[in-house]
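One chain is shown next in structure tokens, namely the form predicted on its own.
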Amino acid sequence: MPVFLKNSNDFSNLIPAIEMAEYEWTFNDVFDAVDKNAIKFDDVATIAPDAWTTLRFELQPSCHIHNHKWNTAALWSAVTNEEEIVPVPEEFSENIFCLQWKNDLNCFFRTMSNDEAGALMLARDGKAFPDICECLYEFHEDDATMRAAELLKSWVEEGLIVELDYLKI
């Protein structure tokens, strides 16, 4: 459907509809992806202090990050939940990042701040924890490490991380 809309002379200018079709289609990919067991807080607690310099994260195979120009996630949620009041399509002044993933056979979605999206994309691409902290420094300066810890905690809680990879020292 997204490809049809993008390539159709009649619909290619309906960006909200294209975003919605891509969003909905991604849920099919999320649902069909392998569901791996997520790590637990105890797994993070066992990492030696020196190993954090090489720490990398493997994310759920279902993890998808989108860049939206419209309030697609809010529209999708309202329609899916059969809410009485569905918001009208609204274009944002800047793009919004949205995350879709599956954990324990349940599909989830949420919007993300720009700093989290940048950090999660680095994690997805196999960058080490210091690279993620450096990315967050651009947003938070001296509070970057605290922000990295907050994000790591939320990613573990949400079941986004399935493996920790680091040099065992």
Contents of the next structure:
Amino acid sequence: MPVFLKNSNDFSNLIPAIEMAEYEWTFNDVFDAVDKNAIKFDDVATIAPDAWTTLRFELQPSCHIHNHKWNTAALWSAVTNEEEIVPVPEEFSENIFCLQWKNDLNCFFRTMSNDEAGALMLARDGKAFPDICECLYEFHEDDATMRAAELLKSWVEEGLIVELDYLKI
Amino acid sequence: MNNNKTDKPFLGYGLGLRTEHYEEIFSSEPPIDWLEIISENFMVKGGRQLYHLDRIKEKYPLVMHGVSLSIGSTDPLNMDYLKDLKELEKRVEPKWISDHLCWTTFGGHNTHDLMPLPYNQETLKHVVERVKIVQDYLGRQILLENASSYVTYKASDMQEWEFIKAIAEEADCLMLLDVNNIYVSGFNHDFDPKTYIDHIPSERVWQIHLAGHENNGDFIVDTHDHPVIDEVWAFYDYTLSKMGNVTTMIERDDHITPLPELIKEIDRARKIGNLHA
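Moving on from the form predicted on its own, kindly provide the form predicted in complex with the partner chain as a structure.
The complete assembly is shown below, putting the previous chain first.
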């Protein structure tokens, strides 16, 4: 559907519709993705201090990150929930990142701040924890490590991480 | 691959598994002998469907029924589809695998409908070759189901029953007879359904579908959204009188009713079947 809309003379300029179709279609992929058990806080707690320099993450196979120009998530929610008032399509001044994933057979979605999106994309791409901290330094400077820890905590809570890979020291 | 009547398995009386009935199936384990799953609904990597499937498999024998094999298409066989089908087979361990004697794809596009074939030697040769390939790939015989139809081809020079019999015998495959579909096509194309049954080699019929339809006066549509009508029950009785008892199931795809109503139909099939055991 998204590809059809993009390639259609009639719909290719309807960016909100294309974003909506991509968003909706992705839920099918999320729903049907391989099921993996998420790690627990205890798994993180056992990482030796020196091992954090090599720490890499494997995210849920269902994890998808979208970069929306329009208020697509709000539109999708209103339409899906058959709300009486559906928001007017609105173009953002800067793009908004949206996250979709599945944990324990339940599908989830939410928006993300730019710093979290940058960090999560690095995690998804197999970059190590120091690389993620370096990315966050651009947003938070000296508080970057604190922010990384905060994000890691929320990712574990939300069941986004399925594997930790680090040198056992 | 050869069969004779003595090794034809009999699973009893089953139902097409639909999500609407999952909770009742898990909570009360209703008196259904076996369940048929739509293969494509479970050809995924994960998620709730497979989770439920694994639980259902522990309680009921399963058979796999596909709608996308497109055995009659002139498109190449979809080997990715067959790979996924084989993977699902490993997980499900079905008693058998079936699909339809029809075509669904053309030029890489899926019609999402079971389109009828022209019944002639050229089609016969084409389908037989493809059935053999599929059976070799899966390492087992498949069952092919007669689809209902609403049009015929000028290129046809065989009757449908002659065609399906020839396919089964030349490809050495098995048959899933949908007696409602025979009734529907008989009405639409003005042939006697009993003539169809009289020409079918009973030893190859391993399963029967029973379903309802929509009668529009001068044509019938195979909608699977109503109870089986009395005329089809009588035709089922006639079919078993010719073939002996055959594994049978109720197929409901729309206007899905609560399970007790469908179990009444299963029990009606059981009563008729017991007369021919």
